[in-house]
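Only one chain is shown below, in structure tokens, and it's the form predicted on its own.
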Amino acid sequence: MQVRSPRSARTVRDPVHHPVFARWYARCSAAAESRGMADVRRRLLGGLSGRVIEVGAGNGLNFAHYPGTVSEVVAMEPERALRALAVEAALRAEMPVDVAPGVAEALPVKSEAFDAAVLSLVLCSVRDVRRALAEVRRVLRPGGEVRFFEHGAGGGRVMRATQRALDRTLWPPLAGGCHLSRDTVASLREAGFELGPYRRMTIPENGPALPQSFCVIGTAWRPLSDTGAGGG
């Protein structure tokens, strides 16, 4: 993994501290991979290939799915318990995996360095969504892809009140920092990428519609033409 120091490394050890939610959302997701997550993280990730890197890569269920054609992937992971999980389940990959801590506003790796990045269920969590796909950007190379499957925003004008009511409230402390009203799409665009297709469905696809069920699976890259992204 190319890092940018070894001091650098250890500022970013452990910035964030969930102990109780990673435990349940180990457990939950765990159980979610035969009720269907397993087959979005194969759509999520299919038709990857070279170096990648996967932001927020909690327990590494991802890890299993990615095809023969990436060469190496590089997981970030800044909560401890989950961070531990990844490690092993790093261990049963069949490509080399290197889990690291870091958080995605600051990836201590450098520029331009991956032909691919995966965002899986991490911008919910993100302090600062904006700050953090600048970093993706930074890291891929001009025409890199990026692959995205988050929640948010969705269904009706109740719902979507509900979100927006649960985030100023109780959501963020009891889910690890979730939020549950972001605009993954809105902000890829913001954040200067190229949207590709993208799909938006609900989890699970045929149970009932909760304030986290709403999400959007796709594709954007970073502009060929673009070299403004920073150095490394």
Ligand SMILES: C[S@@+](CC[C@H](N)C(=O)[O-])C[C@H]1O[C@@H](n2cnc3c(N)ncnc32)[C@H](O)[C@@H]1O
Given for the second form:
Amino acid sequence: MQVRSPRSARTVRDPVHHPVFARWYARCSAAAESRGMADVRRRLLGGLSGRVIEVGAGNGLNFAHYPGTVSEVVAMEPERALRALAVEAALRAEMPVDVAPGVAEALPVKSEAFDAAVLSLVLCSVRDVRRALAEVRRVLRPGGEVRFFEHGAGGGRVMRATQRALDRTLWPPLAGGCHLSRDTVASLREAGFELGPYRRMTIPENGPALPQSFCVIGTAWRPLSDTGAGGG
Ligand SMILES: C[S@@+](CC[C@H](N)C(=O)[O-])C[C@H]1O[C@@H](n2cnc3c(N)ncnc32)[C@H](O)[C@@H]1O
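Okay, that is the form predicted on its own; can I get the form predicted in complex with the named molecule now?
To see the whole picture, the full complex is given below, headed by that same chain.
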């Protein structure tokens, strides 16, 4: 959305603006909850505790699945329409959830302020995965954990070639900036995280594999010995 700044005639653009995708995602993601996604979200978030930052929280479907051991969630969502829905979901949540605008590449929070970070179906859509993960590392305390559930590259040669071709053409403009051929596990390693257990899965679990079906769910840590990512 374009808005006029009150102080000048300058036009300010939201950093992420996908109103059509947002409407579609809100409807489809809510319907997918009863078709297995609620279980995936519970598995993703089970056992978390302390202060959590959720990056690209969308319409806030994770909020209902945080365990009671989480004391507070800060949910960043840059897309205006999805953020409004996340605010509504936050009001229904059992723990304090603070929804705020902000992109993964420049998280507007202090360094080392969180015990855990949640990345769910978001690394596919950020503009710069490397910067986003550097930010996640910065805002986590040393030893803090990342819980991730992401789709990405998978399948055989033909499927991977199809994913890459779609990424160069139709998919990102149609799917709110999403990409199909990213590799979350490799990106986390490159960003300096220690990989914990992770599991590959397809969504839907039983059914035809689509280009967006190849998912990974797991845990990574900012190393305890890592004291170099802070600074702000
Ligand atoms: C497929 S949706 C997933 C939403 C939610 N995480 C979930 O699990 O349902 C992708 C989300 O990433 C957000 N997003 C896109 N670019 C982003 C960026 N640069 N930084 C943070 N979030 C971003 C979108 O606005 C959208 O909410």
